[in-house]
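Quick heads-up: it's one chain on its own, the form predicted alone, in structure tokens.
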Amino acid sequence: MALKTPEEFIESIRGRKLRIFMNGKRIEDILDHPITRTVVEANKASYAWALDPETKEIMSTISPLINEPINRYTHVCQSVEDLVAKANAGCFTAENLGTCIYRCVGLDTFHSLWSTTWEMDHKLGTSYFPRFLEYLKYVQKNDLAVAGALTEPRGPRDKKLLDWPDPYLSLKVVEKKSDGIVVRGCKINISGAYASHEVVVLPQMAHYPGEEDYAVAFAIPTDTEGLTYICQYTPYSAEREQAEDIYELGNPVFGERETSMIVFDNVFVPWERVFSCGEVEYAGKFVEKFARTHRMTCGGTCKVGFMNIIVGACKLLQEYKGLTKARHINDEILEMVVMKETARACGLAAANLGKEDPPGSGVFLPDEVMGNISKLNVCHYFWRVMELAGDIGGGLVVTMPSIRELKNPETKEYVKEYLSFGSSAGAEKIMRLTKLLQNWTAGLHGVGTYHGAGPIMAQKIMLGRAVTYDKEVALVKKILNIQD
């Protein structure tokens, strides 16, 4: 079985003992909970997509591991058309579900450990990339949905990692024995974990020597034993929570993007799921892989969908109000098509631009500088198109009364005359589209933006590694005749 149905996805995670807290709260069950139940959703149409007829092309695909289809996020791009593929898919699940597909992180870590463990074993003689493509069949023979996990809490910025007060601030092996290794701390930010099969854990940061404990890479399932999920709680939570009708909501389905500290309280990881174990001068290697992959990713597909949903919104709420010859918003708009296409062009030449990595690794990674550009972009773009999409929505994104006066005796006549504006629409597809820009525009998805990937520093600093002004230099010696 390589391709799960979505019922057979519900089933496969129902049941679990997981250790999960909410809103000073634990959770029991995260199919019942209306907050965590948004990214079952979002897990489950992934899978829904991989046999529809219509999306089956963009959803799946046939391994060479196994030779069977399956997912598009359990499969490492092994050409310049797979990595197009990725790109189109990230769009696709992007604007279908206006949140993250929590599969695509754990899928940017695959690319990471293929190509940093085949290089380990070619030059340090060890056997990970083999141990890696026996987990990575096992994924994709039970079509595993897979979290990824690199953030971590780290100490002071001014001291050296071993010279931090708390040594668990950065995650650590505190004990090797001859089955597995144990290991302590905490990784933060971890978008959906808890509604996935497993969870890949790779370094946050390069290592040096001394740090040894520190440079590990592995994978576990999400219900391991001394596993602990503290969630996110936002005022979003808070309104999902007491909604008597999640149309009611911005994004009523799919929700916030939903993450999670995830807690290693002395967790056992076996062996034959260990990818690295003290290789300090690879810890850098696996962070670099992986945010040449993750940004093409965040850059140049996901934000792309979402901007394809603000725009459709501005467009349709534009229409509702009878503002289509508004001058101003039509120009607003057409900013927002530039900007989200300019992004989706970096994405896909990052895609179209890339390369094995190693050569003979088999795996193809994005091209590094227009990777690291297409989301250095974005967190610029999606700013600018939350203001322009606030400026189209007016004050009622921010002071809108909730629709659940449409259903409140006393106030529902008022509500639909004053907030229909006079269009034959009516107030409630205002209301919602009101809601929806609210969603983006005064929501947790700036931030986000901005630190999804990496903050802007992180792909300056890796511009700043990989850009190179030798041919710049060189036309121009050329065309003044200058030799030195």
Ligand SMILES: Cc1cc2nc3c(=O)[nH]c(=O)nc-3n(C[C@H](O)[C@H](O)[C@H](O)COP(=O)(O)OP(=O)(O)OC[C@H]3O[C@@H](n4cnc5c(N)ncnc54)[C@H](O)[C@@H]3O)c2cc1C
Given for the second form:
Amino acid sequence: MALKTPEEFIESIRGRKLRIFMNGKRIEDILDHPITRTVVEANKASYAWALDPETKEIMSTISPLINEPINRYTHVCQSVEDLVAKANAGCFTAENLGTCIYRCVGLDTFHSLWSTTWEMDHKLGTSYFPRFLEYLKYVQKNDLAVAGALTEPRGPRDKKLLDWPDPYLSLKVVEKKSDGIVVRGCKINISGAYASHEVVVLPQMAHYPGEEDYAVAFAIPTDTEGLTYICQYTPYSAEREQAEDIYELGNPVFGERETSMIVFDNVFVPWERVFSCGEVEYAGKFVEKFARTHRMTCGGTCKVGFMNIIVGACKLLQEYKGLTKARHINDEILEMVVMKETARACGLAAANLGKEDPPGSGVFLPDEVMGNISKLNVCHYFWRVMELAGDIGGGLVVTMPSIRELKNPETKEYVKEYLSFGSSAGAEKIMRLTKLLQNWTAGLHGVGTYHGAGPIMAQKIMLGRAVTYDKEVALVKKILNIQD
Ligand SMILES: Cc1cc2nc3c(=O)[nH]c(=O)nc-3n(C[C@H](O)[C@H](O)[C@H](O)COP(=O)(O)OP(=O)(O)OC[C@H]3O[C@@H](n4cnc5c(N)ncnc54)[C@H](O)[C@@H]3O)c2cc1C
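The form predicted in complex with this ligand is what I need now, so please give it after the form predicted alone.
So here's everything in the complex, that chain up top.
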């Protein structure tokens, strides 16, 4: 069977020689490191869910390509039902992890690769699509975790790429050989790549004639020679590093959304792993089709899962604080529910209105307008949910002493007495709940949610192209009988 057990997943990523750094130090083994281990655990959960009788409906499906059960995170949608299942899986993983399912970006690059390489082959006579299908079968047969890398450092935004002072601020092909290409550059903010088997690279932006060396799409193993991972490091990283027990933390097992820069220092990619090289007019399509797929889940339904956690924490804290009858708190929680369910509705609408794109290609992509609206709404909603949860949590969300005080003989009785709010729940539960709310309202999730899958301007640009207003204008002309 293609599906790996969680233990097989761990063994499959053990012993790789990654060149990986965090906070100025090399990480010898990502399985042993307190921060990188959270990424491993999040991916590992997806392997367990695909085999668990209670969750396998959500996390697995049958592959029409290899006729075997595969993980949902290696399945390219081939119907509206698949898109709906993908949208629901995004919510499920987010609410159970409280962080990224790190196989998500890679899956969305597959949708873009399927659709775009199919179109390229039909219009240009290239043969990238069969190459991609072989790669996808390999991923499915070996149940691989795949990261996706588009975002680049970029040069001055007011200058064209070819006028940037450093030609490698966008990833560039530096050599073409008989057996493959050599690339140089960097991808930034890349989720969970070091705990994945493979990374798919797509262009970050549209390219134009003269920029052929930048129009490149490919996939490589994450331990390919020439790759260096430079991990994010935040106050939450420092907190996890110095924790005596993960029980002290706001999301104990799965932690924050962890990313890294990936530097490509003259990395060789064999031709069988190259899915575009020089086709400038398709670079923008790779990005658009990726964004369309990614915004339904990463922008839409996955954040519903996060908001479910926040709403649950607020309800519990409301009870522990004796605030169940406070009308404004009930209103605030209801406002959160309305926002999260609106986000879910937009994500599901994007799935339900999805279409085979291009017709005849076999791949289904979410509806462009609803996918972008889904993400755009979430950009606004998430800040508001953070604001409301911060109100309900009170100042303690940012002023609370360490949970370790509960073990300090000199302070524990004070803390137990004064941080229990007189509730039978006791100080320990209240402090842990407050810590969880700190993680969601005073940490990395606001900016993370806003920028992950692109900031508002990116959705507005896509909506500006997709919404023509022709129908609306025609309606008014009809009502008023205006003849042009
Ligand atoms: C938690 C997290 C996980 C992520 N995971 C991944 C991943 O796995 N893979 C991946 O590829 N990416 C990933 N990203 C990257 C994400 O897609 C980008 O952060 C996002 O697209 C914004 O790009 P940026 O960070 O470069 O911000 P910028 O582009 O610098 O945006 C900052 C501001 O500048 C504006 N701006 C930017 N360019 C222009 C311009 N030309 N003209 C006018 N205004 C402009 C933007 O609209 C915005 O207001 C992740 C990001 C986060 C936060």
